[in-house]
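One chain comes next, on its own, written as structure tokens: the form predicted on its own.
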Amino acid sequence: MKKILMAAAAAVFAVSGAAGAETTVKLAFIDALSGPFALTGERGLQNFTFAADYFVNNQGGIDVGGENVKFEILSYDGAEGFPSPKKSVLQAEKALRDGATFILQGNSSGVAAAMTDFVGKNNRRNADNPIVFLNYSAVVPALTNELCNFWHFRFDAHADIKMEALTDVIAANENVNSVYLIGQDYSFGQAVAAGAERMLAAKRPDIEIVGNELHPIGQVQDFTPYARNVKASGADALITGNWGGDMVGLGKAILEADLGIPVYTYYAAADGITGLFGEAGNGVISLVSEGWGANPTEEFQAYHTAFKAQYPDSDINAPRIINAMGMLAQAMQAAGSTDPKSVAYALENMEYDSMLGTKVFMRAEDHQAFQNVYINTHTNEGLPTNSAGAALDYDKSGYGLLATSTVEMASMGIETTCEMKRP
């Protein structure tokens, strides 16, 4: 197995005096930057941008294979209204005319299985100049299982392996005994309404399923229905994969209907989500995520630092970027190669040491990322603190997330249905 681990950023990522030509490595950024899900894009680009940066271009490059590489992020609208996987596409082929190698997508399951088809009719046309995807945040199960791509690699938790750590805790509640789910109508949320019905049946047969609604993603001008539904069914907790406007949407309706119940989510944090709930989240919202736990390393406290005086008004909203950057950096270095296929294979199999105080495994099987998740509650009291004594909140508000229970290597040994073809 081969093992990359990361040290200090100035010693790992030093520029080489034999360094001689100079190299840019295009990546395209291909996510919502206008319409209701525009602000969660928006900050995505914003933590791709810095992390190159931090990782390479502050570097003065990194020594590849003799040549002084560079990256440039590229960015390019894949919104139609809401996330399109077609216009998606149109913009990624617009990419690769742009001369970018690597394409970086996360926001909607549906775009990254369009991307990641793409992608490989793309490399089986073009076998000398293929491209890499960089699954940032997709995270439907069947990406790494039966749409599995050898060009396609996920940096974040699917949809299961988070799943099965918050189902953990809700079955741990002995005062849940009923529970609704609400979910955006396409892939992601449908695999997390499945994920929530068969884990809670193994765990707990006797919570009860209340009520299982899906709503047109990115198209609901008023949840106000949908909490009252929650209402009146009596309802021990919400269950809710909703990110970006929709859950802000919602967590709208949910503070209006004052349910006074738990609810457990995947993405109510952050975007104007944590301004949203301040204190009416406080011992409310539970999130399961990646991250940097309840004690971040120095490192990552110095990283948010300066993250935080480039971009005042913004969060780090997917820490998962980090570690992708960095993992990126380091199999060219591996590869003594920017040669997309080259990078992919050594990013196979890599071990890596990510700032955040989490090892990161990329299974060569699947293509899927392993790494700690975290049980967040919502609060403004006891969060760690960046290199400048300031809490790490999110949306300015004084309120961020703080873990409270970790599960390491999450899943690690799950299984894939994946059958990898390998160029």
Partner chain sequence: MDWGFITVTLLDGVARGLYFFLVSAGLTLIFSMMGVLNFAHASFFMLGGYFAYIIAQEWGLSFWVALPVVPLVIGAIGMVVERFGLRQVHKFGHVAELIFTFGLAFLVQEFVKLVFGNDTKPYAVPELLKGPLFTIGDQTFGSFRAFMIVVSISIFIGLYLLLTRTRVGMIIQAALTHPNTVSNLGHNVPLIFMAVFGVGTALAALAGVIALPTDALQPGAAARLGPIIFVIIVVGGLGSLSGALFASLIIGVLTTMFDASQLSVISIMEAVANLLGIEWSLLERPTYELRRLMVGDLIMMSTKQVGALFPYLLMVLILIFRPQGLLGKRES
Contents of the next structure:
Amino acid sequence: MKKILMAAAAAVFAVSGAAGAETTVKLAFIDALSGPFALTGERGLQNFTFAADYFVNNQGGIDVGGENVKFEILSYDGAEGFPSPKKSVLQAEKALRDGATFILQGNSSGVAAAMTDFVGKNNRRNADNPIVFLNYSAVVPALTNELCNFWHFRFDAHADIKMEALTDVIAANENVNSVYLIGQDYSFGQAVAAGAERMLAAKRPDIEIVGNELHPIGQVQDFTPYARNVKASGADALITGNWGGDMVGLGKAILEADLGIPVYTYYAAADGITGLFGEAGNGVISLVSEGWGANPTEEFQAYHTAFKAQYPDSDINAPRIINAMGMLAQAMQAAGSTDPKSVAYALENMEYDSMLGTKVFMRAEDHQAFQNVYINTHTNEGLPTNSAGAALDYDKSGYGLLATSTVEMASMGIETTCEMKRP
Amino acid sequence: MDWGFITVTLLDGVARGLYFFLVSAGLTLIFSMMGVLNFAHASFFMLGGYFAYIIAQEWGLSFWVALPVVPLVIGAIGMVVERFGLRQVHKFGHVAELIFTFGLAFLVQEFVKLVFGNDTKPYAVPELLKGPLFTIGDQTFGSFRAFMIVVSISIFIGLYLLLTRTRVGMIIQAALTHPNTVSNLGHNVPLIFMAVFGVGTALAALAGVIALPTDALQPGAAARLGPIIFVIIVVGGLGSLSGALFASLIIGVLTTMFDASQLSVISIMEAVANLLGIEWSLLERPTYELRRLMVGDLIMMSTKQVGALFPYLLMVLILIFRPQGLLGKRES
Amino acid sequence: MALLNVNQLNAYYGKSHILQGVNMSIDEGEIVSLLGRNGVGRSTTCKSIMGEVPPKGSITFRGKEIAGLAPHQIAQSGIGYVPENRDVFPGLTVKQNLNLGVKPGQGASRWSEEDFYELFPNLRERQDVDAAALSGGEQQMLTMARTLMGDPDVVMIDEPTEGLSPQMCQRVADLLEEIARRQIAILLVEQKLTIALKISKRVYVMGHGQIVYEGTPEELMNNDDIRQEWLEV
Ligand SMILES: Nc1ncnc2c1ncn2[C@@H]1O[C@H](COP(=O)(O)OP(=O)(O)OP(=O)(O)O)[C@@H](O)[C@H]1O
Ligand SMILES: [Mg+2]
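For comparison with the form predicted on its own, kindly provide the form predicted in complex with its partner chain.
All chains and molecules follow, beginning with the one already shown.
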């Protein structure tokens, strides 16, 4: 009798579970939320929150194999002063305990390397409870080469892909006969410098690298001495991968020294930087990135308007976050499951039509996304607008990035040393 | 390296050292008078930058309004902090005072984040002082940096005259070493403490107003400067203004020189090899390959990296060989 | 009515109870010595009166309660204090040191710089020298002179002759007499009985944080018990 009752109860629960099935997938955002790089982290969180609501929660959830799935973003501070690999991994462990099945992280390749290592180990030990790492910004090539991992997916173009695009432009510019490199002294800055040296040597062996400097990350008070060295070297162009406060400082010094040469960057926009450079950066600063291009889609224009309505002081500083959330939702639906492993398999080789006006292809071989990459100029003229007619600028400054050349599906065939082991 | 480069780099270093001085002047006086290391001192520097940015750029008044107003306002805030914060906590001893200033530093940082956000504010050099003052070779020296130098030197001279030529200055000097005795002679030492605290914070704020346009105005600005000014007052000698100036200039100039230098172990090896006429295959390789070598980190090590350590190294040496500091008077 | 009256004065350093109910008084122009062995609390008595160590109990000066006032207020009411450690202000000249003795807003004074230069020609010679460079005796003179520049009505002088040569001790004694001549009361803390007994009108002997004896110098000299129990080593 008792047994029958229990079975009946179980059945009732099972049925009710299936009918109104509500599943909340927890996504753990781990990035610098304190310290000098906190703004980048904070903006990342806003962008993820907005994108998760846009693709999932505001639709009333998405249907995954008959279940109604919603996204919840948990946020964790991965900085101890600077973005810290150790603390980020501790936070990831905490996120696991909190029931997160996906990790969103991007700032600092040092952190990402520790994270991908942690995720790999955890999933080996805890095969029943795996977690997937969606990397939205860490671009050191190693993460999809020698350090590659089935559980890691990168949505940004990596440093070499961007450098290919940059060096194509530089190689085509006959006025450039010498180049100066400045970077932050850690895996990413070193990768940028190495990529530039290698690719310029291949594309334009006549270009001389007249300076190649790495400085401690986040510790230079005043970049004036660096700018003076660039000037003294007589370089025709400057390339830097600096980001955050290091880009602000370097930019100020460069513009003050009035170098009169083009400055090619990875991250010299948004988060106060665009506003700071203002007119002084006009036509001087170039930036290579994914983005919305010179003619954004209507969907993106509306998305931008809605984003600005919700976060008037913020910006869409990492458009790839839109792809990360859109692709995650689509992969879950394709897999018919929220199980991280099934979702990871569904992400492999996914071709995604992004509102950014590009296809995004997630290569199975190394889990690197391929997409259109743009060379942009810092300017206040000819910027595209959103659906409310406001210019797509940054920092409410009237200045923004204008795509001046497009590399379609940049470096699609680029080689990888990754030997992917699948579970 | 040409003379133009060396000259302007030296001047850059002087400008940097002088604004270090503006901040450390107050800290060293407060420390030696009250025996409290004010962890929040650099926070007033940062607040100076933010207030000036708000006045000059957000409210559209001018930098020239901010220049006198911000130090006055922050000096007044400093006096309130001393009168109603530090002085109340004083009864509970030095540890409580340290914790208080530590908490205050934290509070200011969080306040700044909350009100102004985490981003770097586009605090810029005023229109009038944009552009170069002069050019040597192909290097320019900015008018604004020259302005920083002039302001800081004027303040130093003013402070020096105040301390050595006026009665109030003598009372302050005496109170630096013997506050109780000065009280016993009928001088209102608590009032003097409050005034010195106010002037010290006002100077830190002034430094923020004039230095942050060339640096990054963000909530981390205080935390970055704090350790440096601590080193400066230890190296210069607690309570010694001339010591603070001297140490500020040494650290300002040398760190700038280190930042500008491009020597590394490998470049020195290269020079030696050239001198000896040795052809060395290592040198032909691109830097990224060198970095991958077993000893890559070592041979790529540069004077820049050493330069970042230099102030702390100097402090340790001073503590060992001259604990009272370069121009300090008392051993403590 | 006494000029300075101390009634049931208690003082503490942290938990240790140093002064345990001190009672004493000094009249206008009177010279009183406070005697006792090392560590019994004589300096602490001066510091409590000065407000440097928080006093518990009552201290009145010219009938006004001063316990609880800040040291500078007590000084301004007319009490001078020359502490035992001769702390001249280093980095300031002799002259500057003297000038700092003048209180803010002070009117006409019984003392001028010139008085001290006359009493101690050494100070005149060295008036522009860093005070830290003076000899121990000169520093003692300077700190006494500095306090007197503030024109107090009573001055507490803590062990002025400690470690000084006999000649210097004589100088100190001369100054004490000069102070007395100008009708300024003195509370003298001394080890050397000879000086104290010679110039004092009354003496207090302190032991374990309390006054254990009060009398004239002659009475004390005749009281061997008290001397043996509380003074001799
Ligand atoms: N700052 C202090 N903290 C704790 N205890 C103290 C302090 N100063 C003095 N004492 C103690 O209080 C007691 C009285 O000290 P006080 O200086 O009044 O002695 P004194 O009679 O002046 O003797 P002397 O000057 O010869 O040492 C002593 O036992 C001394 O150890
Ligand atoms: Mg004593």
